[in-house]
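Shown here is one chain on its own, the form predicted on its own, set out as structure tokens.
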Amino acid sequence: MKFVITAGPTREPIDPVRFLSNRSSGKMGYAIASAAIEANHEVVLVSGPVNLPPPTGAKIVSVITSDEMHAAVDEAVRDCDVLVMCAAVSDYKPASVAEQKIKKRDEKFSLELIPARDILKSLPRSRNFFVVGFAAETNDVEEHARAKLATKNCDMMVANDLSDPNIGMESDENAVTIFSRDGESEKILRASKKIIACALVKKICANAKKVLTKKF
């Protein structure tokens, strides 16, 4: 199979010294590339700024800003049989961005926000590759993921809970719970991003061949 798999996070500019981001490390993202490579599936690997070596095998495409992977995306699923939108891609952008560095003064100052592309949303609801969303929640998570496994379109959604700060977003271990669009949902515990990274790519390939059964 062909996966197009997007890891780490976007950076929306403010000016030419700022940003709005986040804490993805791109950790989860470019496991999962690993477990893919390693089980012999070609892998595009569109990644936002990381400090982390690309995997051995990967075609890698580097964005930095939600438009630019945006765009990555919307070229890499012309020819894919899975996606997998594991980045972390930032929900507002600045409304306009300043020319010159903005100057410190002594008083308040706001920041005018606009949404960002929602990549998930914009995919094409009838199409012939397979699709993963991520969530990554802090409350409520269940009720959050099978909302978004709904409203985004996704084949699956991979959820976790950010709300315990050992695992997750720069963290080395992870622990998701995968929801399916026939409402079975399946836990992986607590361990490795790599193990979990096999686990998720042995389901990934078990469901999107179901799926997708006139292209294999």
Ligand code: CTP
Given for the second form:
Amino acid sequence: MKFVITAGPTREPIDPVRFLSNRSSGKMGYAIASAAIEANHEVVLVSGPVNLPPPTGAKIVSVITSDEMHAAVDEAVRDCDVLVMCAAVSDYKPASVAEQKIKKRDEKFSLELIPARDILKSLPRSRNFFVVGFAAETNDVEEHARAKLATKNCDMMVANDLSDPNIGMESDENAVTIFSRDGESEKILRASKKIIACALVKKICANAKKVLTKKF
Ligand code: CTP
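What's the form predicted in complex with this ligand like, now that we've got the form predicted on its own?
Below: every chain and molecule of the assembly, starting with the one above.
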């Protein structure tokens, strides 16, 4: 199968020296890319700025902002079977980017933010590829993950419980729950991101084959 996988954070510039971003390390997305390659799938990895070596065999598309990630995904999904949106894409971006460095003053300062484009929501509703979203949650994990599965029109939603600081973001380990459209859910208990990635790739392929019956 042809996988498009997004990984890492995006950065939204404020001025020439500052940006808004998040703690995503890209480790989960890179592990999924490696697992898919090991299982003989083709991989396009759309990566935000991370400090990780590129998985051998993946086609890497490097991006910085949410708009760049949106454009890269839009292009890559034209020829794919599975999209895995593992990236922690910014929800907001500055309404304008200052051309010069914003100078410090002795008063309060506020930044006007506008919503960034939601990449999953902007995908066509009718399509011939399988879509996996990730839900990063600190509370009410199941409720939020199921809501995102529906509103973001995904085939599968992988929920990360961020309430345990020892796993998930930046860590080498994770624990996830996978929610499918048919209401089914499956927990993968705490393990290395490598092991979780292998299990995810197997599950994604099995479910994608059921949905993409004309292709496989
Ligand atoms: N996502 C996206 N475009 C965005 C933000 C998120 O496509 N601008 C995708 C992520 O890649 C992920 C899914 O949406 O697959 C859920 O992301 P998450 O950060 O958990 O949720 P948000 O939609 O940002 O909602 P909230 O921050 O309110 O939880």
